[in-house]
Structures are given as C-alpha cells and as structure tokens.
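Given as structure tokens, the chain that follows is alone and in the form predicted alone.
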Amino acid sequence: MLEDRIRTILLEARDYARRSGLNAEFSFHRERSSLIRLGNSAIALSTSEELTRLDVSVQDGRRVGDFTLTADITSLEQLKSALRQAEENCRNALPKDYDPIFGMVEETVDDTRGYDPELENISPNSKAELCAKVIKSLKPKGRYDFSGSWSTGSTEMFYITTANDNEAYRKMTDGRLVLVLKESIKKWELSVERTQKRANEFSADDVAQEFEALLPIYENNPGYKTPIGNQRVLFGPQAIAELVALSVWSGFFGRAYEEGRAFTAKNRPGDKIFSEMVTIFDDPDHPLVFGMPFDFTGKRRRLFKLVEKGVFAGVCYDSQTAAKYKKERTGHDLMNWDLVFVGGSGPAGLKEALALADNALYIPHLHYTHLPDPTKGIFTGSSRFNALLVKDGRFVSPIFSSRITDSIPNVFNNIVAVSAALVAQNISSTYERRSPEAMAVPSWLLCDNVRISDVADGF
C-alpha cells in the first residue's frame, strides 16, 4: 500500500474535488532509479534519482485540462494548487470532437507482487564488483573492450478519481543488464543480456560463461558474408521480442487500425493473418512479465487476445480511439504492456533448435529497427551481436553485418518451428519516467524465407 502520509494527501484531495464539483483524475507516480555504464571496461557513469510526479486531470464535458507537479507530494494545499491549474487548463482547451471517457477504478488493487527490497537498493558498487569481474576473466583472453549498462528500480504507481472510492495501487522492481565485448582489431561485439524481477538472478560466472561459448566461434572463424536473398533465420529472444513490437505496433494499434494505416486494416477478428503457430496475448498475470495490474483510467487489465494460433483476434483501444470510434476501451491507456508469444512444440534448449535448423542464420538481436511502410508491416533491423552462421546443425563461423527488410505477415507465415520454452526479455525504455516493461518469448524462432536486404563488408 502506498505510504498513508501521500495516501491521505491525495484522499484528501480527491475529496476537494468532489466538493468543487469537479471531475477530476489523480495518476501518482514514484520512482527510485540506479543506473551504471561502462565503457572502456570501467564504470563511466554511476548515477541514481528519485522522482515524484502527479498528473492531475480535469474533465468538463468535451473540455480536458491537465497538469504535471513534479515534486514530492507535501501538502493538500500542494494538490489543490495543482488542481485549479488543471482546471484553469481545462477552461482553455479546445473542445474534443468526441465525448472523452472520463476515468473510473472499476475495482480496487494492491499489487506489490513484484516488488524485491534486495533489488531496489542493489548498489552501485555491488553491480560494479560483477562486472568487474566478468571483465577481468574476459579481458586477458583478448583484445576485448567491455561496454554496457546495468539499471535497477523500483516504480509507485497510484490511481484515484472523483468518480468512485476505488484506489489502484502497484509497487514493483525491475532491472536490466546489458554487457557488450567489442574485438579491438576486426570490430565484432558480442552482447549478453539479463532481465530482472529479484536480485540474485544471475551471477558473473552465468554472464562469463555466455561470452566464452560465443569466443572461439568468433576467433577461430572469418566472417561470413551471407547472399542477398530469402534465407531460413532462427531468431533468438531479444530479435523475437523486436518482431513482436513491431507487429503489435504496426498492426494491432485502434487509432491506425480505424484510420486504415495499420498492416491488418482490411482485416476483420477471426481471419487468418499468420501461421498457426503464432499466437500472441497481452497477459499481466503470466509470470515472465511485469504485470501491469491496471491501466492509466483505472481499467482492469486481463488477458487480451491479439493473435490466437494465426487468427486475428482483437484490436487494442485506449480510452480516447474507443471514445472516438464507439468502441469498448480495452485497458491500453499505458506505456507499458505485457506482451507474450506463446511458445511452441519445439525443443527448449538452443543445441536442438540447430540441428532442426541444419542450415541457417542464427540472428539473435535485431537493432535499428524501423518501420518503413506499417499500412504493409514492412520493418528493417541490422543484426549485429551475436550472430552466427548455422552450417549442418551447428554455428561454424560469425556473420558480417546483415540487414533484414521484410514485412510481419511474411515472417509470421513462415515460421518452421517456435521453442516451447519462454524466457524473459526486458524491453523498458531508459527515457521519460521509469516504465517498467518485458515480454516473454519463445527461447528460438525457426523461419523460412526472411528477406536479407543488404550485407556488409565487416561487422
């Protein structure tokens, strides 16, 4: 439960409004951050905030007015403050050309399930101390420079307004490593990354032991420059979680979906989009992700069905497109989501998925990605850590710099064979407010015909 002081604070204010006859919404948010990054194999930067806002939202009609208080909540005066600017905004707001849904908590929650005390105050030198030591039994091996950065919080999100007495409350932790080994001389980097819940997840060892199954591939081996053309791509977690991104922003968004501008606008729930094996539900209760208990108007998030075994099942509305376009808002007013393929019959571990393979690109990160055409959910990404040629069932040598252009439907219409394993992968941004967000994906996605667009010389 939030700490009463703030909680009675804003009680209080909720109360105020009421009395001045206002409809009003309150949206607290608190977060602790600690980040390190390194470079040239030391801590280039330790740094750590903590930070309050209150967003606080009057709504008149077709008139929505809003302000941000960025300051530890201190008094009712403080809010009431805040509220009459909100109204003041409200006042002199361009009216909207629909009837905005006004927020309402439809139940009460308390949710601290994935709150860890260990991990939000995890410290800078303790984060330093297993980095180093990855970095010391690496380092000597080679000519290698680490780089990467390792971030841990905590997020306070608390919901109320003047419609009804509910309160929505979550408090969690998160945390997101990413360490990156460059070859001075020939320029190939190696990534790892760990997605966290709790503290003690993971220790150096696990992270050393990724990089040196990588090493002698990469050292024993030239760089392969694979043909331009379609070719058959196991993707690992991190391209995986990419893919799924891009599909549900290109494809399954309300507003670009009624304005004709998302790749499934000609289709209707129940067509077939992609391959059987493709399913993809929004799940704050699985337990790879995050779990946003509720969203930003006080809807209760459940299950929500995207993609079910290839058949397109739902469109998701934020609370002003369903206002728009009459339709029920679906609990998307949020930053962030939790997304989950759902895995396969596949083999869990990655030794099996080569010899499924037998010949392939192994591309387990995609970066730079874009979306060149969404209206056909065509995207682009560049594969650039990790990535390995995959030659009679096993990796035989890297590969150059590769980029990938090709469309969602096609890659999801051909999928071999998807993992049954799930993993864990953080994708929360590092900009704005802490927004803590992760997918679960299959381990290893098997697809044929990926488009390779363009191959450079190097890595």
Given for the second form:
Amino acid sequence: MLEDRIRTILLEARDYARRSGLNAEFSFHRERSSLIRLGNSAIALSTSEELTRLDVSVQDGRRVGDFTLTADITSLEQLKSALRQAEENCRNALPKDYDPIFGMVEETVDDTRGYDPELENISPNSKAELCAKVIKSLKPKGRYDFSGSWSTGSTEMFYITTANDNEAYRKMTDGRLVLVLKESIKKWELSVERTQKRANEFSADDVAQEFEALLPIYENNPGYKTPIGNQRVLFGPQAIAELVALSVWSGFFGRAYEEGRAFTAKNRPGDKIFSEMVTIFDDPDHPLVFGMPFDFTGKRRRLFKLVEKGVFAGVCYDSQTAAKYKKERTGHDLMNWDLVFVGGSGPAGLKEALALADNALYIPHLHYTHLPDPTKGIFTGSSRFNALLVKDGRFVSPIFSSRITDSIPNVFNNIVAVSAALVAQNISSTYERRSPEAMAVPSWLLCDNVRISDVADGF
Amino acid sequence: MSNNFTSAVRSELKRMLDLGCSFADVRFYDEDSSERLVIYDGNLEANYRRRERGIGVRVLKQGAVGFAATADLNALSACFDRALANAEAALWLLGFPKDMGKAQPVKGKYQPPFEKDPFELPLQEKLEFLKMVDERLKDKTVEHRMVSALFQKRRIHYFNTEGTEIERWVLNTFAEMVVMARDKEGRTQRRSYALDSDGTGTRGFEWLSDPKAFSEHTERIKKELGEIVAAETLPPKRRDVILLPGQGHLQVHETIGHPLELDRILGYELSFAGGSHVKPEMIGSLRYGSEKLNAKVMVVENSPGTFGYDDEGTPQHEYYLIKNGILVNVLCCRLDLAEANALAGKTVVRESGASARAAGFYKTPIDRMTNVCVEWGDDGTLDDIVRATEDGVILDMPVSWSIGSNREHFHFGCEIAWEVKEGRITKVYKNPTYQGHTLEFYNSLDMVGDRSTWRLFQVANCGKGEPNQIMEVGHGVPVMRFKNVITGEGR
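If the structure you just shared is the form predicted alone, then what does the corresponding form predicted together with its partner chain look like?
Starting with the chain above, the whole complex follows.
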C-alpha cells in the first residue's frame, strides 16, 4: 500500500479533478536508488537518489495534455497546480482524428510481492565488501583490472483516474551487478552478471568462480579472428535477450505493424514466421521476470502470446495505436515488459550445449545492436564479453570482436536447439526513471547460418 | 534563489570541509523544464511539459567520491550527509585517490543567446507553427509524416568549497521532420531533416520559425523520399564515401567523441557503454587520422554543447583533440586528470576540458562531449569534392548506428545515397550502409570541405553513464571524403 500521506493527497487531487469536471489520470513513480560504480579495481563513485515523479494527463474529447513534475509530493495545492498545467496543455491541444482511450483501472491491484526491504536498504559498504572479496581473490592471479556497477533500489508505482475509484499500486525491489575483468595488455574483457529481486541471492565466491572458469581459456590462448561469412553461433543469455528485444521492437509493435514498418507486416496471426522452437510470451506471472501487473492506462496485464511454436500469435497495441486503428489495447502502455522466450528440449547445461554445437562461435553478449532495416528485421551488433571459439565441443580460444549483421527472421528460422533451462536477464533502464525489467531466456540458443559481417584485430 | 538558501548551501559546504572532505560541490536546479510536441500524421501524439527542481551534492573525501540528490529542498543537510556517507563507503575499496587538482575559484553567469523564450510563448502559437509544417509535409506520395519539437530551459546554481559560485541558464531548441513511404518491395523508407545551423544565430523559438532554418526543407525531403522509394538498394562494394554533415556529425560523435572521453579511456564505462581503443600513453602521439583531420572542442554560441561553465565550474574554452591527424587531447573533467597522467607515466592532459556534465540535479557529473567539431578544410565546396571523385557515394542522415565496445569498429545505415561516377552524381540508392575500423577510416580522409559545407548538428539524446544520463551535445562538421570504404550489405 502506498504511504498514507501521499495516497491521501493523490485521492484528493482525483476528487478535485472530478469536481472540476476534468477527466484526469495520475501516475505516481517513486524510486530509491543506490549504485556503486567500479573502475580500475576500486569504487569510483557511490551514489544514492530519492526521487518522486508525478505524471498527470487530462483528456477532453479528442484533446489530451500532459504534465510531469519531479518533486516531493507535499500538498494538494501542488497537485492542483500540476493538474492545471495538464489541463492548459489539453485545452490548447490539437484535436486528434480518432477518439483516444481514457485510462481506467480495471481492477484494484496492491502488489508488493516483489518488495524486499533488505535489498532496498543494502548499504554501499556491504556492496563494496562483496566486490572487494571478488577482486582480492582474482587480482593476484594476473594483470587484471576490474570495473562494473551494482545498482539496487526500490520502485513504487501508483495509478488512478477519475473514471472510477480503483487504485493500482506496485512496489518492488531489484538489483543488477555487473563485474568486468579486463586484462591490461591484451585488453580482453570478461563479465559476470547477476540479477536480483532480493538481498543475498549471490555471493562473492560464486561470482569469483564464474570468472575462474573462463580465465584459463583466455590466458592460455591467443585471440581467434573468425572468417567473415555464415557461421554456427551458440548465443548466451544476454545476446538472446537482445535478439528477443530486437524481434519484438521490429516485429510486434502495433504502430509499426499497422503502418507496414514491421518485418511481420505482410504476415497475419496464424502465419508461421519462425522455427517451431521459438515461443515468445509477455508473461507478468512468470517467476523469472519482474512482473508488471498493470499498465499505465489501468489495463490488467495477463499472459500475452507473441509467437507460439514459430507461429505469429499476436501484435501489441498501446492505447494510442489501439484507438487510432480501432483495435483492442493489450496492456502495453508501459516501458517495462515481462518477455519470456520459452525453453526448448535441449540440455540445460552449457557443457552439453558445447557438445551439441561441436564447432561454433559462442557469443553470450551482443553489444550496441541497432536496426539498419526494421522492415526486414535486419540488425547489427558486435560480440563482447566472454566470446569464445568452440571446437570439437570445447572452448578453445577467445574470439576477436566480431560483428553480426543478419535478420531476425533468418536467425530465428535457423535454430538448431534451445536450452530447456531458463535464466533471468536484467535489462532494466534507468535513463529517465528507475524502470525494472527482466526477461526470462534460455541459457543458450544454437543457430546455424548467422552472418558475421566484420571482425576486428583485437578484443 | 533566496539569500537564506544560499547561506545554507555555503554553510553546508564549510561543514563538509570541517568533516575532513577535500572538496564538495552542489548544484541547485532552480528550474528544469522541458516541453515536447509531436505531430504524427496530423495528430498531436505528444503534448507534455516536465518540470524538475532539486539539488545534487558531490563530496570528495580522502580520494573517494560520493554523490546524493534530493527533490526535497528542506533536506539539504541530509543530502550532504548522504553524499558524505557514500564517499566514506567508497573508501572501502579505494584505488587511485581522486583529486580536483589546483583550486580554480570562479564567479560568473552565463545566458545563451535567444530572442523568443519557447516557454513564454502560448502553446497554441507553437502548435500552429508545427501544424503549418505538418501541412507542408502532406503529399500523395507520403504515407506517414512526423514533425516534432523539444524545448529545454534550465537555471542552475553551482557552488563549491573553492568559492566558485555560478548561475547559468540553458536554453535549447530541437526539432525534426520526417516523411515515410513504402518502396516497391513494401519496405518503408524515410527522409528527414533536423534543425541545424551554421553555428551563428540564436537558440530560441525564432530560430525554429525562421523558414530558412526549418520549414523550407519540407519540399526537398519529400522530393528526395520519392527518389529513395524509386531507387535500388546500394550494391555492396568498396568505394569512396562522401559524408554530408547530417551523417558526418554522428560519425564524429561515435568514433571521435566517445572514444576520447577520459572516463572511457580509464575504464569507468566498461560494464555499460564500453571502453576506448585509446590508452592514456597514446595521447600526444597516436595517429588518429590523415593530416586532413583537425578535430576540436569549439565554443559555438548556437549549440547545446555551449553552456558557459561545466558542472565543476570550469569555464568552457576551445582546444584541439586531433591536430593534423595526431591525437593531442581528450575530453575530461578535473577529477580524472591525475589518474590519466599517472597511468601514462607523464603529463598527457594538463587541464580540464570543461567536460564535466550532469543531465539533471539527480545525476552526477561525468565526462561528456560538448561541441566536438571537425574544422573545415580547403578542398572546396561539395560540388568540388564530387567533381574530384571517380567512384563513390554521398551519404546523409543516420538510420542505424552500431559501434564496437572500444569504438574500434562501426557500422552505420543511412537514409539516402547518391552515387558519384567520374565526377558526377548519377543516381540515388536506398538502404545504404557502410562500415569500417576507426583509425583506418580516419586515415583514409582525403578531402575536407570548406566553410560553406560546415554545419552544426544537435544531438538531443546522447546516452552514457551509470546511473544512465541523456545529454545534449553539438557537432559542427564539414563535408568529408573517405577513400575505399566498405559499403552495402553482402550475404
């Protein structure tokens, strides 16, 4: 439940809007964030931010106006002022050529299942202590420097509208640790990443062990410059999450689909578009994702099928696009989804995956991907941390930075096997506001005929 | 800002010194407003204002940095205490002790040039202007169209323990127009124009509403979209590439600007945005490009990269990054200088480049680009460069950009390519891409256009840092020709 003081003011603001004859939506966001950033095996920065934001939207027929305030919620007068700003924007807006959908909380939600006070209050000292242990255990073994970051925090969201009395509230905690080990002469980089919903989900020992498992391959072998052309690639979790995100972005957004900019635009639900090993859902109830229970039009979020066994299952419509194209909104008026790439029948472990791959490139991370041609689902991005050559079912050498330029349909139609085991991949953004998002993805994905378009001379 | 608040800030700064800090600073964002308006296919799809107000505090204790921010102006003391506690926590794992260097107290004010403050104008007036542009973009050949504007206004007060006190205003105007249509293969193509300048002029609404600056470009982009839609895809091969400033500014941003940010060079961005192919000891000697390449941090009045003083109080000034192809300096703040010089084993960076910038009161300053520009050259106009080209393409405006983690290689997609054969533009191609390796690419720079080809582009959304920050920068670039570049996509 939202803190009484703030909830009371927000409900009073809603009543005031009703008395003023306004159709208004109030979306509250509060974050307590804390982050340590490491560089050259030391803490380079330690920060904490406590921020409150309120988005107010007013709708009058086909006119809409919005106002956002970043400041502590202190009084009804302050919210009235924000409401008046949104009203003024609405009054002076241009009318749309369609009837916009006005938000309404379908059912009251009070979701604090994902909240752990211990993670919210984890101290910078205890973060520093864990990182120091990892660094101390590995630093003497080579010419390494460590960098990275560890962000933790809580996020509260509260949404109400004048349409009814229902309230939607969610409070959760999340954390993401990324530690990067860089060799100072050859400049190869290894990373270990952890996603957390609660405190104490990992230890310094298991982070160090993951580094230690990779180090001998990097230390004892030169870099491998792979030929340009089509290759077998074993993707790891971050790369798979990146491919899923690109796929959804370029293929399943209602606006792009309706306007013919999506690579699926020529398809209809029911068409086979990918290998039958591809099933992608947006599932807020999946245990590995952060689980956003409602969107910011008050729509209750439930499992939504995008692709089922390679068959195009659904397009996501935010309220604006749904209104414009007279479709049903699908609960996607939000930044943070809960995407799940359903596991396959392949073995869970990486060792078995290597045996299955036989000869391949292992690319667990895709760096700086972009879409040169979304209408064909063409993407480009380069390998980064922990990328290795697999020969005769074993890791044999690190690979130099290699660029993949291919299309999503090609990659997802050339799948050889999918791991049965799913892992959580934290893809949270904090550009504007804390926005926790995690995907559930297979621990590996083996694909043939993936196009390597360029290779650097180094890592 | 009230005298009481100023006194309280000064008192807190003194308290930090008394508590053993070597340095502390505070930024108070009295007002941080933005307004975004987007008209898409005639519908006003974004119509919002945002206002932020708060304080960000940074302290330095025994070489460790702590930062805290709050929107609660009554919690000034508590915010300083949290910043101090964060610095003390960082002492647990201290590496190279951070140091601000010699005290550089400054008192000053800055206000960018503008005539019409967009925030003082009625919303209707701004919408009428954008609607007029939208009407001009309408055409039977255009399937979708968009015109957008973003206005920013900030008043920032800066204080530090050295006695620096600065008040500055920031005012920025960004705008873009896009037209889209499907080609014969059903693939959507786009042509766009973003508000740019020759570096002179002002930054208020009068700039946007000047027909020559913005609305006059509608007919041209519609015509060029028609040519793209009718065109074939650029066939892959190696050829010369002539970058117009619309594409050249992003090339410079990604492969000169970012790799020359000192925090990336020092490895502070490795877990997020990546490192740099540059090492500290290379500063002063690395051949970054041909002798034609002169990259410089410029102070250009009409640019979002010009703001008077950075977020450490350092006045902006001009300096070369790359001089006749040699890397001579980097983008840096005061905090990282000593570490860079220690790592290099000699003095490679002498002073702050006034590059400490924070995206808001709740973000800590980091090394950011300001105006990373390429100086114009003496190889004439665009026509002169075309006449001197046997086999090449002219490329403009980014569609996609992807860069290696150390900025050592890149892949860009553009909106349009004009083929050049034997000194003449022969045809238009669609879906052009090009890729290369940074140093090899800049070493192939063999023609640099004159002042007439130089345009200053604005980037409103440069992302970097943890916690992430979006920042506004400017890039002035001339037309540039690069030899023997990989273009187009094979399979």
